[in-house]
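Shown here is one chain on its own, the form predicted alone, set out as structure tokens.
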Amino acid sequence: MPKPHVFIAYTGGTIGMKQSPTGYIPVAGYLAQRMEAMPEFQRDEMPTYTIHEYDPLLDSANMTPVEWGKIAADVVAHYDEYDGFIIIHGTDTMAYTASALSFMLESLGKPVILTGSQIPLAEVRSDARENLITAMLLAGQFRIPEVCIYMNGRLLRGNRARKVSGMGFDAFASPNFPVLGQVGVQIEVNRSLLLPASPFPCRLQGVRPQIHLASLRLFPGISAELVRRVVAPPLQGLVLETYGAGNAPSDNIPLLDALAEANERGVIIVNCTQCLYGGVEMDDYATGHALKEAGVISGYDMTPEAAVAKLYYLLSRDWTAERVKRLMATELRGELTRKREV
């Protein structure tokens, strides 16, 4: 049998960083010499391996659909020459990333799994290698066709992910879903959670990057004045971030007009959940009823990013807002907990 071949998707990030009078810097080709320098990536056991380096690697927190959507073609335009895909991704928004591309990657068979590092690979105490590794074998031995997050020990679906930490190797959570895979002395993926892998070929659905979303956390005291500004034109989706189950001050008569207005422009309103365990249930309270009646739906136990990234994929189609309001609701790859619509 051949070894297996994984195609890495270099973006950037704190793993390929190296030492500078200033601090931490990206430099090109660093990553791959220090990954041929170290026999362990050379040994027979591992996959071999071909590195495209992004030009210019990017600080996550540079990332924009347009990058989504260079990662996602990336991975499209090779499907067929490698067994397995890492994208190396720095930590702060893999969790967006990792969440389009399990949109944007339809008909999905092959491993497609991020990984980072809260320190360089260069470094002698650091989590990279680890991860790198384990990634590796991943993509190259396992049957995983999903868009996944391999960090510190742990393989989550990537649309459940959150990154919970920023110093610790233990970065991401899956709160409301089980991990993949749990990695120790063995390698352990539990194939009951797994999609499953779809028999068409893979193919890329890009997302519009000038599709206009917000993001906004309620906060006792938010004024409706502000609420309106947010929703108003050219807006046409939001994850709004509510309280408990789901729940927004349903006195603030002005607020709710805000949003029952915005959604009879066709603005997509979607309630997820300020908690981290747990989703979004309307109907428990008259508080989040007066959501639901305001045209506001379910996010159900998406993580926010999720949401976001949902939200670009449906509406970069030509569908309407009923079709994407149905659609946000209904289970797609995975990402919320509800049986899928007939």
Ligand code: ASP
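Every value quoted in this text rests on a predicted model; they were computed, and no experiment measured them. Numbering follows the first chain given and starts at 1. In this text, rigid core is short for the largest set of C-alphas that superpose within 1.5 Å between two forms. First, how it differs from the form predicted in complex with the ligand.
- For Tyr24, the Cα coordinates differ by 2 angstroms or more between the two forms after the core has been superposed.
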Contents of the next structure:
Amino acid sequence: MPKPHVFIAYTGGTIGMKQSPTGYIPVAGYLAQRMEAMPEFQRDEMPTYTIHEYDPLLDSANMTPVEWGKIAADVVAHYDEYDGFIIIHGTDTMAYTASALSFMLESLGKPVILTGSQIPLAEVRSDARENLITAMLLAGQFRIPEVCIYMNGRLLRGNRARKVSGMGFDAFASPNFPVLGQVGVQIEVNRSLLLPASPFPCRLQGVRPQIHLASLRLFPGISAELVRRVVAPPLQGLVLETYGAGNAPSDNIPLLDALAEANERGVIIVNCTQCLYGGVEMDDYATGHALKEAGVISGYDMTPEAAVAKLYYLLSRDWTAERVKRLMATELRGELTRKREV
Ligand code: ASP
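One more: the block was the form predicted alone; return the form predicted in complex with the ligand.
Next comes the full complex, this chain leading.
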């Protein structure tokens, strides 16, 4: 059996950073040098790897849909040459990139695993070594036809993941979907949860960075005027982060009118809950139903990160508003669960 070969797309993040007078910064070439110098990455049990380093390396706070496009295009361009793909990425916006890649990589049949670390690889207490080694084993030896995040012993579906800790090694959680794999003495992948592998060639579905999106978190006292300004042209899509089961201040008629008028103009407004667990049920409360009446569509239990990425993906397709709304509420890549059919 030939050794598995994994493609490592190195985009940046803490993992390869060095201390500078202004704090941690990514340094070109440094991660590859460190990995070469570490015997564990060269061992027989490890897959062979090829690193593709992006220029410039980014703190993931600087990631945009332009970079999502470059990463997705590189995976598709090298798809047939490798057994699996690792995306080394900062943790701050990793959940957005993982969600975006899950939509952009159509008919995926191989693992695409994002990983990073909370402490740089070069430091003594770094979590990077284990994250990288296990992500490489997962990408090289397992048939996981999904975009995933691997951090701290857990493999998560990428479009279900959220960054929940800025300090802990357990930076990510998957509140509304079970973990896909658990790593202890054994690497255990729960096959019954994985999406089916596509028999078709993987295809790139690009996103247009020019799509005008906003996400808006409701808070007590939010003004209708603020909402009206947010949804004004040229906005095309809005992720509205609401209370509880998808509720909003239904007594604030001007606010509901602003949303209804935006909906009439074709703005896609998606309701995601501010809660970490559970989803949107707009028929549970009158305060949720009011949003439905205004034309807001349910994001069910989708993460706000996945909703943003999905809006980019769907609004880049030149489809009608009706079609975008229908697909927004349809599970495309395992990103949502509809409890009740409507
Ligand atoms: N600010 C860093 C980034 O997202 C944090 C990390 O990598 O963990 O690039």
